[in-house]
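Only one chain comes next, encoded as structure tokens, the form predicted alone.
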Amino acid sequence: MALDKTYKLVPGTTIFDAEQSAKGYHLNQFCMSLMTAENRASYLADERAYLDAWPLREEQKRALLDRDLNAAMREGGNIYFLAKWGATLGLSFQQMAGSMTGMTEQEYRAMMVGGGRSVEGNRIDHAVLEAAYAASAPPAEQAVVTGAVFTSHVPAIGAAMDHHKTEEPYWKPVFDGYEYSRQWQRENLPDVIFLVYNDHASTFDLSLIPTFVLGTGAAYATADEGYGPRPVPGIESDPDLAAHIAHSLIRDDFDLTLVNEMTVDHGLTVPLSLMFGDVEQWPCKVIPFHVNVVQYPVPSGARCFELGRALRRAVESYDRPLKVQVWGTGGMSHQLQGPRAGLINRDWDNAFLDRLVNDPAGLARLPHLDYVEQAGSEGIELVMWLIARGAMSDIDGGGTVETKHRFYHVPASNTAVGHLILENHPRAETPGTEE
């Protein structure tokens, strides 16, 4: 089912969306530097020539040397962030609300002295809401999941690979494991990854500690994580599917923070290299997803697995006919402090994954103190798995799964290594009897 987006119809107003905020990205960012003196100076002495040095669009630019503000929401300014460029020009809130509605900065005041624009005559119509109902239809194409990618991300994995250590004595069980992986990946080619992950204090630090990011950018960069960064690629992304599936999980109540520019850690190059191995280019988008799993409290299996069912629906109501894999990262079982450092449970770990496939909403409810107890404090980033399990099809009866691969070792490092690849057969198609 298509999201609803009636907001649009509402008469002289722009409702800044996903859509807005990437189409004004760039202008919403210029006015942010505004913020200090020494830029507001620099500004003031000669405009074009520091719109210039910013990649707006003509249309941007001119709405701003125009003062038109009208021209600049369209070409996706934010009334929030256009503030701080009319603070600079000297402008009062009320100068730059009159100035879009026709008005004197005197005719508006005295507007709101006298109680404000009335709300009749600036309503929807009520012929237009029911015109845009009626034509609302389900989609003739739409993306959908078609499977589900489980594995560890050991940065010692990535250093591995990147001093060509693979064929060592040590690391060569681990890497083939992921032998098949690899053909399999390249014979179900996604078109997007949703990828998630947990950054390990590469980007987010104690000053800003988000729950459930998503990243809506067009791009993010490989993080440089004190060995300076991995030889790999930075990762392309879908920054129109990630502003529809925001949209999706926002309005089913999920808080996320949205962010636009981040650099991308092991515990998402990792998965990649070992699905992918050398690459000059990662071969199909990905969307960012981190998961805070550092800072207790930290989300829990039941609502990392009703994010990935919720997941699911916004992918199956994008109006694109997209290949997506959900990726769950992380763990498994390993404590990386303390005492009890190198903690392995490999009968917890089997039992994990034996569940995962067979009876995953009932593992969904295992509470932290299991995980901490039994797999070790870092073996809580299993609760990401939960995600890409969530959005497999037979967790709503809507089809079925086929397990295509597992594997499992110790040590690789500090940790187990736990891998799973399912294949997702959405309308309970099974293998074989697609029409």
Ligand SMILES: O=C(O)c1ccc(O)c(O)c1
Second form
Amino acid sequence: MALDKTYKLVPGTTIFDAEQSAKGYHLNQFCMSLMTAENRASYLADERAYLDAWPLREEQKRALLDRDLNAAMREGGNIYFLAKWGATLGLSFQQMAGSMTGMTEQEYRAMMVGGGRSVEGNRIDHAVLEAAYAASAPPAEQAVVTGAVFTSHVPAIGAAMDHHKTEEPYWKPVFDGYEYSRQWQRENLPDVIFLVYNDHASTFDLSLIPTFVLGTGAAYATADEGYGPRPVPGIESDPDLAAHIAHSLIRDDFDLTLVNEMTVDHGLTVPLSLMFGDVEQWPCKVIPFHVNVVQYPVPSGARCFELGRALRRAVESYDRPLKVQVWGTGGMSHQLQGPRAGLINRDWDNAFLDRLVNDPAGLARLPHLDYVEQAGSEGIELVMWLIARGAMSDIDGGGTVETKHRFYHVPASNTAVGHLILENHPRAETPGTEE
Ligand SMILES: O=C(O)c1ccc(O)c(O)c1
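Taking the form predicted alone as the starting point, write out the structure of the form predicted in complex with the ligand.
Below is the whole assembly, all chains and molecules, this chain first.
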């Protein structure tokens, strides 16, 4: 099913969606720069020079220099951003809106005083709408979810790699547990990894606490968490697929926060290091997806599981033949605070791994309190694994999953390390028979 963008058919209207946002990113950010008196003064002193300092397309600069707001909208501008530019020129919202209608300022004002523009004659053409619905055939090609990787993301694992300690007796058993994984990953390299992790007060401090964050930008640098950024590459993303997923998930009632600029911390980089080793560049694209598990209330396992189910629908409605893996990271049992720090619960962790494979819907009903009591305060990170599990094809009866690898080890720093690889076989392909 192609995504419904029938809002594009409303006459005389540009809906600002992720597509427009990507197109107008720098234009809108330029507008934001006009929120200081100093910048407004330097813009007004030499508009062309100011615009030339921004990575804008010539059409975008032209639109502003010509005071043509319709052209600016076509070029991805959004009215609330452009209003900062308009205010700099001394324009009111009414003057800006009126300038897009082909009416004089006085005519537009008079129309508004007279009750505003009538909706009569300004609705969608029904024939056009019907034709759009009739033409919405399933895509000829589609993306598929090929597997899920679940792994802890303990920062000390990254530090052990960065400081060449992987052969030391303390660390060797941890890295031995990922030998098979690296081989499997080489043989099953996806085009894109949808990587579910939590930011650990690196990008999101207490000024902003979004529950679910989808990265819709093109690239993200590695965070400096206080020890200097890890010497690993930043990630390249797939903004087009990310925008598609944003559209699909939000339409499925998941109220995401979309972020174009942020840094990514150990929650994301350590799983990549574990699965790919030391590399100059990560061998595929990575879409970051952050879940708040730092400040309560945090999302429930059930909500995460449902989000995973919606994620698979989103991926499968994307009309390019991409292979997508979904990774769930964090956990397993660990507590980093208070007199109970160091808590490890092997039995609970292993039962979690069993149920993640065999009873994911039941596992998703586990309340937060069980995670905290049984797996330690930071064990709550495990709710993120349910997003990746929910994205597998067996959940809705259409396919199967195959466990390729399972590993459990205590300790890595304060934490029990858990790791699982599930291969996804959509539409009940028999494992091993696909080309
Ligand atoms: O065990 C640890 O040291 C540790 C520290 C920070 C984390 O985010 C984590 O998951 C584990």
